[in-house]
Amino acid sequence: MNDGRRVLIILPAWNEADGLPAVLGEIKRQLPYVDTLVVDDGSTDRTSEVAAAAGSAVARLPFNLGVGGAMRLGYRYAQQHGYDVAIQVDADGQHDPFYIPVLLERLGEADLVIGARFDGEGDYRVRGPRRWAMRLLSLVLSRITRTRLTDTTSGFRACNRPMIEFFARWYPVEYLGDTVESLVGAARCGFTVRQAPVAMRARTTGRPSASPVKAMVYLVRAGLVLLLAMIRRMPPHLKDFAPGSPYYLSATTGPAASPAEV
């Protein structure tokens, strides 16, 4: 159930041109009440045409610019369509759209939810450095939260429309920025984070890019990336939107006012 909010899907995607039209038309019979947006970032192949073909809105970028640009770039579309929830949605079928109400429903207590692969949901499995480095952000984002998460780097995400207007002006594009370190800006300026369990699914199309060696370089720039997103300075007009604002109060206790009219 949406319970009356507008609610927008968002998928990044790259060279998804073979997989998107069974994603889409899945969000589509299930979901009907949804909007989507594909953000083809910079493919060579026939993404967008593909996006728009299924009866998605589609925005292009002109260079690939990772996960990261993105999704600033669809969090920018959701705050300037006025939507009260945006969902981040893989391109390639390993987000199920089945748990998209349990994140609906957990929102109701968070500014973000995250889909956690593994909270005791399915049978997904990651083993060697990069479980390491998985546990090791769990760990320490836990406590910087202040609850329990065990998947900080799930891409399976819904935020709220505070969170909206924060990430439209604020989002990471650098390596883990989209995950890591939008999630401990939005922690540090006291936004709400929980998990709900999710199963997740093999990719429809495409290659997954592990190795032993990948995955070690994963854990020392997943290091580096959590400790750059603790040190590095907020933007302070952040403020305007975080909990506790004139502006946070009006979005989460009556309708949707703009920033500037508060």
Given for the second form:
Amino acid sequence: MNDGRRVLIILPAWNEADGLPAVLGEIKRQLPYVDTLVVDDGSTDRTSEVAAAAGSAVARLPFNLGVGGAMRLGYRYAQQHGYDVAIQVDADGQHDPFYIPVLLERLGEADLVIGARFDGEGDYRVRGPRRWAMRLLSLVLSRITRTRLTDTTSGFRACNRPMIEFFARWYPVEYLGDTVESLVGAARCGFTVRQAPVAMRARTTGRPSASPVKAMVYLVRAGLVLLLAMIRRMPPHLKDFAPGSPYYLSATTGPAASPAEV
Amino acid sequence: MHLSILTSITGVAVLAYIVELLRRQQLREKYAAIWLTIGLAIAPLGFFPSLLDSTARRLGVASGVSLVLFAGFVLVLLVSLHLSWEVSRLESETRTLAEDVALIRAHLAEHGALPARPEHTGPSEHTALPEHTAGTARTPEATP
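Next up, the form predicted together with its partner chain. The previous block was the form predicted alone.
Every chain and every other molecule in the complex is listed next, the one we just looked at coming first.
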């Protein structure tokens, strides 16, 4: 299963002290060969202590940066510690670690694998403008990434080494950027994106927003994020890690080398 | 001549305020230069708004005062746009700094060189007491 790859699971957590031990415990039981990093995104509760007590590495941000900021920190950590695979998992227990091996396997043919909710499976259902927004995102992002994507806002995803290098340097931090814009950026730089079907569990904490006004705002914002992601200029130095670069070839075929060596 | 009294006083006051801020080193040079130039250009116009009338007529604006209003509005727009740009830049710098702090902290913690609990969230002996005052100034009495 593991084939010698060093795997890091990144859990961005903001005030998740209650649910975190169970999530970390489940990962430890099911996947003893992976390391975990809890990114404490400026929590005011005991998130970082609880995570450290559960045996996880902890990176604690001095103030709240949002999911995007927390994830970039996670990728920078993965890059600095030389991990081959980074997997993003929500700290609230929505993502079942049972599917992590599925993502890992799929990573053989892609740089970025999204754990996508099955259409119709589970009790996850959306209607109205929120559904249109998700449809729109899926449609446009499927075109951009040249593959069928059904759940583009899923935060359950796995990346290989070049993708870690890429995200450590460039990760969108604004609203929906961590899911939608990061996908667009990766695809525009030539990375391969695939999805793997997973079932997600009901969240243990918090409630999804359901008001039609909020859903409409969500649609508009999603459209704006998409538009901006399409017209934004990607920093040119990112080409050093993109598919086709000497670094990409060495990282995906041979032993991992740092970009400075190639 | 009520208008020119108002504008001249305002112009001089603004100019004086810019100079005073500069003198107290509250304003970075790169901004000070812009503001000083603007102040020096605006102050005389406060005394003689009619100075602009000929320019205004050439540009197709009814009077000099209208031209000043228009130019002033454009200026304020540009300045606030510039500030937004600066704030965006500062925010991304702060973000990177916060990440660096977290990475260094994590590194130190892994090598046992950092106390289990950073001090500003409360002393480790009192973990049972949730401390929600992170980031706010604490009075000396609150610290045991």
